[in-house]
Every structure is written in C-alpha cells, then in structure tokens.
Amino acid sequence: MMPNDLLARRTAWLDRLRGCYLGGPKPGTLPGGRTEALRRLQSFDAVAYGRTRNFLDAPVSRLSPYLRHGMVTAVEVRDHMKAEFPSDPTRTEEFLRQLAWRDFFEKVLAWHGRGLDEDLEEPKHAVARVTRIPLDVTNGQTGLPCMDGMLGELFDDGYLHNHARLWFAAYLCHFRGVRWQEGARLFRQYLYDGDHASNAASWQWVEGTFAAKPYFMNKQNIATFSGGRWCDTCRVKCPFDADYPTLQHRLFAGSQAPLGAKSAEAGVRNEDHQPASVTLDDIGPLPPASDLVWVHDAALSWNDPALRANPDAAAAFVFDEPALSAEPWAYHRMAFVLDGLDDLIAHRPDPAMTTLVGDPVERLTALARQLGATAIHLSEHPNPGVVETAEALRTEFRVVVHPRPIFADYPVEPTRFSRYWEKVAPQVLGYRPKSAKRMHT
C-alpha cells in the first residue's frame, strides 16, 4: 500500500502528465526503483536461467526494465553474477551472455544514433512492407490465440519473454507485411524495458536488416517453447503449420505480404487530454548552487555516477513532454519511472531534488539560470535524447558528462554479436568460453 503521502504526489504527477500516457491504473503493475532491482538482483536463480531459457514458462530475472531505467547496471549484474559461483563461473555463463546482448545494442546504438532507426543493412529479400499497423493487432483481436496472447501480455503486463518478441515481430514484419519501425514503437510504448537500443536493434535482427537473414519460425517451434500454451487448443487456420522451407518460400519468394488495414494510431492514442504545461513556479524553493544535476530515464539511481560525484548539487529530473506526446507510454511505464522517482529522492531527501515536464532543454536551462549555476551534470548513454538535450546545454553551460562503469570494451564498429561476444568473452566471463561464437537463438 502506497503512503498517502506519496500517493497524493502520484495523483498530482498523473494529473500533469495527461496526455503523455496511455490507458489508467490497473493491478499487478512492476515496481519500479534500485531497491526492488537490487531485491530481484539478489533472488535471481541464472543457473537455471541458463538452462531453459527459450521457454516460456521458465525463470527469468525481469531486471531488463531495471536495466533500462538504470536503476541497476549492467556491471552490478555481471559482478554479482560472478560472485555467486566464484569456484565455478561456467554456472552463469548463459545468463552474462546473454547480457551482453544488452551491452552489444548499446555499443550499437553509441555507433549510429538515430540512424539506429533506419534500417542499417539493406533487408535479405525483396518484400515491401506499409507502414501501417492493422487494427486488429493494435485491438489485440488478430483471431490467432498465440498472437493476441503475446499482444495481451504486452498491453496488460507490460511484459513479453524474448522468445515471444521475437516470434511477435516476424508475424507483424514477414505474415502482416509491416515495416519493422511500426513494431519497434508499439514495444517502446508498451513494455516496461522499451528501450531504444535494444528493441530498434532486435526488430532489425527479425527483419533482417542487421543479420545475415530474416528470422521466421513456425508452429512447431511456438507450441515446442510455449509448452502448447496456445497451439494444443488452437482451432484457427494457422499460418506457421509449415515446415521452415515451405514458409522461406511463402513468406519471401517475391509476393507481397498482406497489408495491414489501418493505422496503429486509432488503436493505441487517446486525445482526451492535452499535456499541461508547467511554469518555473512549479519548481519550487531550491537553494542557489554552481552546479545542477540532470537525472534523465535512463539514470534513476542513488548510486548513479553524476549524483554520487556531486552530493551537494541540486538535481532535476524533466518529463519530456513533446517526446511523450508523440509517443505516450503505457501507464504502467510512466507508473515504473514514478516509482524509481520516488525511491531516488528517499535516498537522497536532502539536497533538493526536482521534477519537471517539459523540453528538456528549455527547463533545464531555466532552472540553470534561475540557480545560478553554471555546470550541467549528467551520466554517460548513447540514447539520441540524453545526447541531443547535452550538446544544447553546451551552448550555455559547461556540460560534464560523467562515465558509466564499462561492461566490455569494444573499440570498432559493432556490427555481428558473434564477433562482439569473440572479443569481449573473456571481459565478461573472466575467461575464454569454449562456445564463443555461439548466435542468439
């Protein structure tokens, strides 16, 4: 239960933000803040991870969100992994593995910015694709129980095993025909880890436009790693009951792919409200000070860098609100960052601290001058926003950009996994896998 404290702030919060976020308060929701990452870090089995992780019902750690928000990073992870098994660090090979995925997009998304969301390689096959997302799949209606079980999980829970994504993005690119963007941002939207890097990289590695081919699957392959969640009951006409040669050729021998009816957009968006605009009245007393701390959505830490090397400076955390009106999240996304709000400021109460909504740029800088300081602090990430809002602050202030913790040091241009986790294995690990060049499956 949620002090009336902090619940009567959540109330005013959603207030201001109407219009930045999709849908209302539902049951279940994640919790968000370093303390649950740190609580879920600590009760995370990756030894039996590593063994079932294709399928659905097995143990996952559910720290990509965490991750995301960085309210917990990827070193804590890799070193608390290690930790663990000290006499025999194979036991959490899969999982650190697998968390360089992580560490590889972002190396990706460092390398090409917002060209990230164009697509890096030309496709591996000749189909066009609209970008238009039917209805049906935006209503979760497909008539596919495995489809709208997927969409319902991402629309309700926030959540979607990656296996599921994977199988999801190949249906909306290579069955419905649409372009991998559109999928990309109905992700970002909904899932509580919807992250630039990662998501716009792994739609890439679906439509094959940063892998050597298309990925695809068939039924076999769902009801095998579902469990027969949907397939052992489906009566429908299914599009994947095909051997894989049979579906390379139906899905990639030239026909065009059937297109999607109607625009994402009637589905998802709700114009009810419009965003309220926030004054500097809205900041509150805080005290004059040389230097300002900008905690951004992807450092909702107490231990972040830039909060950690400046103890005594104000922080500021901005809403940005023209980026949430173009593409509002889901509730419980806005939810989880109110949460990591929340438990950022509880340990850290004093000095002040402070949340905007707005352009980043515009409050940040009028904060600035109303404090006058004269340094911005931030912590390092390659996402375009965090990137962008720093080189304008630069025209003003002198902008410190401080260093994350690195995972793994890869100097060239990421372009295969394979490569990357050749390299970088031994970083990780600590030593050399015997399985090196393993792909992701």
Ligand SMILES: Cc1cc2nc3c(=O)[nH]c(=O)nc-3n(C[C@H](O)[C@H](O)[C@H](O)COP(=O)(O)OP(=O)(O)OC[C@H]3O[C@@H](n4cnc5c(N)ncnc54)[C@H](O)[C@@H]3O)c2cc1C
Contents of the next structure:
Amino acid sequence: MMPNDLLARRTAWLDRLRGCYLGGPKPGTLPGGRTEALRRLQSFDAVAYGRTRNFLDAPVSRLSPYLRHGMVTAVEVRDHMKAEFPSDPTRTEEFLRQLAWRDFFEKVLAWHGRGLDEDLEEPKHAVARVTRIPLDVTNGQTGLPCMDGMLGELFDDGYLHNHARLWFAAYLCHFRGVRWQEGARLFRQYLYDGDHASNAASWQWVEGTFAAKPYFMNKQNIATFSGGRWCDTCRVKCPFDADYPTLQHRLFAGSQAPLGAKSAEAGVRNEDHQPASVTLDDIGPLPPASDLVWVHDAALSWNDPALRANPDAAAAFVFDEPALSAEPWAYHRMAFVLDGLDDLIAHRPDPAMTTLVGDPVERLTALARQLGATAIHLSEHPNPGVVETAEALRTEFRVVVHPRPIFADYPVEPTRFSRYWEKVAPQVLGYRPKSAKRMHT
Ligand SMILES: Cc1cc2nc3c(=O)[nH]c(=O)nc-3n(C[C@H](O)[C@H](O)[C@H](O)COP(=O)(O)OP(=O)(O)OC[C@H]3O[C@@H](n4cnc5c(N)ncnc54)[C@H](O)[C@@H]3O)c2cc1C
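Mind pulling up the form predicted in complex with this ligand next to the form predicted on its own we just looked at?
Shown next: the complete complex, the earlier chain at its head.
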C-alpha cells in the first residue's frame, strides 16, 4: 500500500499528466524503481532460465522495464550474474547471451539514430504493407484466441514474453500485412519496457529488414511453446496451421498483403486526450545552482552516472509533453515511471528533484536560467530524444554527457547479432563460449 502523502502526490501528478497517458488505474500494476529492480535481480534464478526460456510458462526475469528506464543497468545485471557462480560461470551463460541482445540493439540505435525507424535493409519479400492497424487488432478481437490472448496481456499487463512478441509481430506483419512501424508504436505505448532500440530492431528482425529472412511461426510452434494454452481448445480456422514451406508460399509468394485490406482500419486507442504542462511558475522559488542534472527517462536511478558525479547539483526530470501527446503511454507505464521518480527522490532527498511537464529543451532552459546554472549534466544514452535535447541545450549551456559503464566494446557497425556475439562474448562472459552462433529465439 502506498503511504497517503505519496498517494496524494501521485494523484496530483496523474492529473497534471492527463493527455499523456491512456486508460486508468487497475490492480496488479508492476512496481517501478531501483529498489524493486535490485530486489528482483537478487531473487531471479538465471540457471533454470537457460533451459526453459522459450516456453511461455517458464520463469523469465521481467527485468526489461527496469533496464529500459535505467533503474538497473545491463552492466549491473551482468556483474551480478557473473558473481553468482564464480566456479562455474557457464550456468548463467544463456541469460547473459540474451541480455547482450539489449546491448546489441542499443548499439544499432546509436549507429543509425532515427534511421532505425525506417527499414535498415531491403525487405526480403515483395509483399505490400498497410500503414494502419486493423480495428479488430486494436480492439483485441481478431477472433484468434492466441492473438487475442496476447493482445489482452499487452493491453492489461503491459508485458509479453519474448516468444509471444515474436508471434504477434509475425502475425501483424506477415498474416495481416501491416507495416512493422505500426506494431512497434503499439508496443512502445503499452509495454512497460517500450523501448526505441530493442523494439524497432526486433520488429525489423521479424519483418526481415534487419535479418537475412522474415521470421514467422506455425501452429505447432505456438502450441509447443505456449504449452497448448490457446491451441488445445481452439476451434477457429487457424491461419498458422500448416508446415513452414506451405506458409512461406502463402505469405510471401503473392504481391498483396494476405489479409490486411479486408479489415476496417484505426489508429491505436487514445482516451483522455487533454493538454498537460507544468512550468516553473507551478514549482515556486528554487535555490541558485551552477550545475543542473537532467534525469531523462532512461536514467531513473540514484546510481546514475550524472547524478553520482554531481551529488549536490540541482536535478530535474521532464515529462516530454509533445512526445507523450503524440504517443501516450498506457497508464500502467506512466505509474511505473512515477514509482521510479518517487524511489529516486526518496534516495536523493536533498536537494529535491524538480519535475516538470512540457518540451524538455524549453523546460530545462528555463530552469537552468532561473537557477543561474551554466552546465547541464546528463548520462549518455542513444535514445534520439536524449541526443537531440542535449544537442539543442548546447547552444546556451555547457552540456556534460557522463558515459555509462560499458557492457561490451564493439566499435564497428552492428549488423548481425551472431557477429557481434562472436566478438564480444569473451568480454561479457569472461571466457569464450563453446558456440557463439545461435539464433534469436
Ligand atoms: C517484436 C519485439 C518487440 C520487442 N520490444 C521490446 C521493447 O520495447 N523493450 C524491450 O526491452 N525489449 C523488447 N523486446 C525484446 C524482448 O522481448 C524483451 O526484452 C524481453 O522479452 C523482456 O522480458 P524479460 O525481461 O523477462 O527478459 P528475459 O528473457 O528475462 O531476458 C533478460 C533481459 O535480456 C534482454 N533481452 C532478452 N531477450 C532479448 C531480445 N530478444 N532482445 C533484446 N533484449 C533482450 C532484456 O533486457 C531482458 O530484460 C522485443 C522483442 C520482440 C520480438
């Protein structure tokens, strides 16, 4: 249960943030914050994970929301795992290999920037794509129990197992003929871990614009790895019920998207849309400071390098109102980030953090001017919003970007995970694994 003062603050914030999120409170939301991230890391069994991770019912870490928002870092997770079994580090090897996908995709984002939002490679098929998601999908009512089950989890729980993400992405792109960017946007809004790098690159991997071929599954694959949860009782005509060569022909032989044109089209669900803004007038007077730390949404940790380097500096978080108005987060994700801020403030009470709503460049500029700050600090991150904000602030302030600890050094263009892993596995694991070449799932 949240203490009353925190609850009152949360309610006030949610009121101010109206228009930046979709839906409302519901039970069972994931608690955010570094404290919770560290607790989960301590209690996770990475050994069992290596054997069963592809099965929907088997335990996975669910650390991605915390990693996405910087509440814990991939380096901290890696070091924790390596310290777990010093005499037999191979026991956590599979987990670390999966974790490396996150680092790989961040390197892809760092390399391409906003270019990651467009096809990185030529599509490997000539099938047309539509630009909006059919209404039955956004309503979670496709009539396919498996896809509707996954959509229910996405909308209500804000989480999907990696295998389910692959299945749904393959369904939307290949079976419904929708552009991968539309699915990526839906995921970014509803997943707790909605992330520019892992999300866009994974959708491109499924579509085949960042892979040697498109990814798709058949009924057998869904039934096996979901433990028959949908297929055992399913009575509908299943579009996935065929062998791979048959599906391959069905999906990619024609030049038209297989099902996409049949449905009504609509954008993503968007409720409660009203403008939101918190300016300095709402905050009141602040003591002067020569340095300001910008805590962005991938740096929500009191252990963040920019905060640690400036323990006495003023600090600010800005809800990016223009971005959130254009692409609102689901309520649960907003609540998760607010938890993260509360946890950060609780561990760094003096000086207090200023939280604002608006355009980050405008708000940070106004705040720095008011404080008399000449330097703005932030921690390094490849998210384009972070890079572009830092660039814009440079016109008036000294901007200091604090490097994050390095997970793996790979200075060349990241094109395929297998190549990256072959090179970096010894750095990540501390030894060369027997087989560095394995597949995404
Ligand atoms: C279409 C699609 C969209 C995706 N969108 C996102 C997204 O928006 N945000 C996001 O964080 N991840 C995304 N992923 C990657 C992956 O599905 C999730 O990181 C993972 O399922 C999160 O659950 P977990 O923390 O329990 O992972 P675990 O299986 O416990 O893995 C541990 C950590 O390793 C990393 N990891 C594992 N598998 C992958 C992977 N395939 N790609 C990248 N990192 C991985 C994650 O940081 C994860 O937290 C996407 C995958 C697909 C196929």
